[in-house]
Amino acid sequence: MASFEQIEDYAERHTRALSDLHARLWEETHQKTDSPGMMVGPIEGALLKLLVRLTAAKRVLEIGMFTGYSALAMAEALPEDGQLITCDVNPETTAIARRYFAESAHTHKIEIKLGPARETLKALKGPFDLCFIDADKGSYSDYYDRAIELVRPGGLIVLDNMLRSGRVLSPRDQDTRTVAALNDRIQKDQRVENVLLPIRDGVMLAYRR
């Protein structure tokens, strides 16, 4: 039998590969910061790419960017009047993704907000078509109640590490409760169609109705 390994190298050749840019970046990230896995992959970042066009979003909210890989690859398929605000709090990777951005035919769609995110959020008006989330997970479950409050109906929210490697099944530490907890709270409430993707760290889609 095929190791998971082995399937997910499969599934990525059979993925319609992202720009040159996102392979030097990639490159660069796991060359230059000490957590490059916080990185959304090849498969996730083709996958969310593909979410901003069959929602044919138009403004897009992402929480929590890093090196800004996902933030490009959903930047790529927005439309020329799209926008994508990305907030994130690490001066040091915002540096990574402002040199990659500015190389980028899409740079005039994407706008940083540096600084906490509940902050930034606060200040945030809707409505989005989509928000990702992939952040401190700590505060994933406020995340999500200001993302409830900013997506519009028929809108769709994106949580990224919903598995947590697996540890959701018998959570110890608190990140990792919280994020259980998240996933209880998310699969009970009304307002939302959802899916959880075991897909790289699991993936939560919720449809907002």
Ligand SMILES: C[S@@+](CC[C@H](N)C(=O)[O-])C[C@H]1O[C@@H](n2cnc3c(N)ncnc32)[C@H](O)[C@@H]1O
Contents of the next structure:
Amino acid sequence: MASFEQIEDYAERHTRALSDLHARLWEETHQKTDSPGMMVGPIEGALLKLLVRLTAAKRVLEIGMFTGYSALAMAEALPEDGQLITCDVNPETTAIARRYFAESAHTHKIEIKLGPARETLKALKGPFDLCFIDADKGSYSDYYDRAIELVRPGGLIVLDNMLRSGRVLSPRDQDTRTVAALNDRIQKDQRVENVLLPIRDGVMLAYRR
Ligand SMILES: C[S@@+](CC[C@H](N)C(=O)[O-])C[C@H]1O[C@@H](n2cnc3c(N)ncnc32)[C@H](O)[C@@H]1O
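Mind giving me the form predicted together with the ligand, seeing as the form predicted on its own was just shown?
Now the full complex is given, and it begins with the chain already shown.
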């Protein structure tokens, strides 16, 4: 019987690889940051890229950029006149993201908003075709509510870490309680059609009706 790691490795070897820039960003993020595990990684990165293509998105919003791995993946799938607005509070990791974006042929599509996402989201105007939520878990419920306002009907809201390594089954910490309550709320929300994929740490897809 194969282990979960072996299965994931097989899946990765049968998933279209992201760009060489991603490979270098992956290395540098491992060398220079304390939490490289925050990057979505090659499988979820490829999924996000494909979701941008499948929704024919032209305007994407990301909440939680870190060193830019997922932003770069999504930007690569946007058309030439597409736009990705991404937010983060951390100036050090944002500096790494900026250097990699500058090297990318897709840099003109990416706009970084440095500051608390709540403030950024207040000032933004929709509609967006896709919103990817991957920042502080305690604010997920508020981010989801704002995403519902900003994403057009027919668009997609994607939320990462919705399984919290399985802890949502019996939440013991506040962030996990917030995420578990949001899973319950999305499940009942008639404004969306949803599926919780057990990919990596749990990816919730919520199609905005
Ligand atoms: C899981 S990481 C994002 C990973 C990124 N999507 C990737 O694949 O590389 C979460 C990010 O959210 C940012 N963050 C945390 N609290 C935030 C807030 N209040 N507003 C904006 N960003 C925040 C952190 O600085 C961190 O870079």
